[in-house]
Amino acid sequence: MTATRRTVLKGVLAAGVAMPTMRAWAQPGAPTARLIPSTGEAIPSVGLGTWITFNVGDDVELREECAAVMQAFFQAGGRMIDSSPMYGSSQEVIGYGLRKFGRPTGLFAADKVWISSGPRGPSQIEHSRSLWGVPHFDLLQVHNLLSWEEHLRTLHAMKAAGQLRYVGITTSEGRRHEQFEVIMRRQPLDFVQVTYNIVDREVENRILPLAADRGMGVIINRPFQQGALLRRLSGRRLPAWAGDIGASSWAQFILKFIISHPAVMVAIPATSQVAHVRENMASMATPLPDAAMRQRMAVYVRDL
């Protein structure tokens, strides 16, 4: 990121407005995007994670079900999935789906290193990329800080040798975050992975402005708190006022709110639900909250 890019969205984050722009794929009706701190890319706001709801072991229905979720997806102009070797079966799955419909040439596979063992690393990678079926990850991050140190000097050993594009971490976890900290400003990221939706807030007083200052993109996981956020609100009433942000549901108010943040690359919600995945993605549709209105949306939620 340069100097004065950087300068421009620390006073974007100072003043609490969103950004004015997310860029749109040239296709009509195709998704916004936000452009990759370190590269410039484009990626669409919101992907899919599989945490849990890919984890179907080798039931074929169920298999079927997340096949088709990921044809959704992508159909709805989705590239980022995001898993991990601690999320069960949901690697194999997601290769079954690759398999079943085909690999598109946008996808963005990312995943993670879990394990104990620095040595072990590069193995459980390979493993974990041929049960996807991709030649290569794009991003790859260390999950839950886990023998972070020696992880990452695998990974950033892989992105320089070609083998991986993009480098990060992850927690899902505010008792990590002073450590996290601390990495982010250690350590050449080009990703940081964290918690954050409209109740959980934490991360917009240290993290997010961070990131921004580092030139980090952030990948929200738990947008919905795995379900219990969209529980909660479940018979809730939506406001009058949702419609002048385009949000006809609670998933769709919710990732609106988290999206237009301006430090906010993608959020990863998980679903194994055709309608779901739609409704999800139908959320990166303009207009998105400003500052004010975002404030208007926290307060309304708090107080339900």
The other form holds:
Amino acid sequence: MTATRRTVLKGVLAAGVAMPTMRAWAQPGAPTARLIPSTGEAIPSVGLGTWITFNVGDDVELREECAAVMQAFFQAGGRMIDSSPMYGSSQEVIGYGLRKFGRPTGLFAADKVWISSGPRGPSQIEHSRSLWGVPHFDLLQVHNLLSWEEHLRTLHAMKAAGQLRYVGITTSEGRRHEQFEVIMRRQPLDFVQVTYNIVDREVENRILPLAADRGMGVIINRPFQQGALLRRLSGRRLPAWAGDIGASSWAQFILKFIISHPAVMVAIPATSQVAHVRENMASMATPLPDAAMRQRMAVYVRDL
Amino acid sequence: MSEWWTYSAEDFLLFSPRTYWRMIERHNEALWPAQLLTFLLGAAILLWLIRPRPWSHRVIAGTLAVLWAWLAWSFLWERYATINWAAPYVAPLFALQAFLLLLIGGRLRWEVGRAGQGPVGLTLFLSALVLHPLVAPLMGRSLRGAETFGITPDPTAIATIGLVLMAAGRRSWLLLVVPLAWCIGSWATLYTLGAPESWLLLVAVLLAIIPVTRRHAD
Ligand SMILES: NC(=O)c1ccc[n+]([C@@H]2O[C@H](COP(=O)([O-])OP(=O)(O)OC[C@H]3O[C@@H](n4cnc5c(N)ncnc54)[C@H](OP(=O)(O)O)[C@@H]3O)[C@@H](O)[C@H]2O)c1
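If the one shown is the form predicted on its own, what is the structure of the form predicted in complex with the partner chain?
So here's everything in the complex, that chain up top.
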């Protein structure tokens, strides 16, 4: 068990190792990367969420903006994009961006299955795949544990058949954590996705340590509480020592807090703006806070 | 499913305000100048309400039925569905409303009455027809986002509630169910989007429900 924990920690130090080359996307700097425990594959620790921000329907102007966000994301070395059939047109809009600029080889396509009927899972997955326009998904997660037993059977079978690389489950905002833990203990999962940020820290107690013990990569959703956290902090001054960890904005302050937790693999902030995706990606750059600094950061925000 | 308590309206909002208002604008642009036509239809309905003819009652019901069916297809199915996967599930309800308008509405007397809910109904109808299109510019959005009777569901639902409150005849209340449900749903959406005009929808609902409940209490 400690061996897997050590693997995870080693991944923290493995900044920018083995980044696959990406067609059509320049790579200026090597971002902080983590190693996926089950395979040792390196993955940059800031990804891209798509809920709300990418659900723009057939509005061409907004689709172009999303494509530009994707382009800036890949240019900054990003890999993991997360979506779900629940997110309206987001999957289709990702497909639009991938078609427009060509699919980078580094793309790590993370999607979900979200349907109460188990038998209809495979056709939903196939539909999602065609919307993205990818040959296969890298990661499929059972969204919010909906019909998880049936869907996990499907996903494990797909993985065994070589149609899928990783399997996971998701929840958010602390929902069903007890059940979530039970599944983590019983199922061979590659990834789990939960909510974590500088004010929502419940997962630090049990889920993050359990994931490290079980060798599961942790994806962090709602890093900014869907923007509410940043809105609340926007009037407040960043502490002078934020410069010591290389954070020049609240967004970077929070992302650095999240991705510096040893058990966290990837945080997936969503944005509709190129400037924001650049800012978010830049928070992967070293220095990252150590345990003492993380404590100081949390206390500072708590006392604001 | 105890975790449902931990959900809030925001958790179900699928799109940003910008995406939503741009969708309305693009809908308007695609249909222009149909807005003029539906406004004229509204004006004609007003005329028939004031000076009913033997045939005008059926024509009003028929016109409303066509508009609801048209909204089911043009707005919910073709437009709103692009950003809201729930829209296709609502479309059949709009079709049902069209059907009820033909079935029940055809037998009602659609005219301005002085008694009962007549004045309230007329106020709602006129505000939907004339004031609702002004809300977008008043809220600082483009005039291209003006919502008009017969083109988008909000003013159409409010206008229909107003008309049904004026109409006399058996089972007219059945024609309130779908428009009221829409107004409540749309209120929740607009409220979550932070749009102050969400309250217009709630006012329409309250004005419709209060007299109905009072009548049943009598
Ligand atoms: N159960 C689940 O599986 C589940 C649940 C929730 C979320 N998720 C996943 O997690 C992702 C992230 O969560 P989320 O979308 O709820 O919210 P989030 O990432 O916490 O916040 C997104 C909001 O933050 C703003 N933002 C992003 N970067 C910013 C920056 N640098 N400066 C200022 N504002 C910034 C964005 O606005 P702008 O567009 O203006 O930048 C956007 O409104 C989702 O997209 C989804 O993929 C999964």
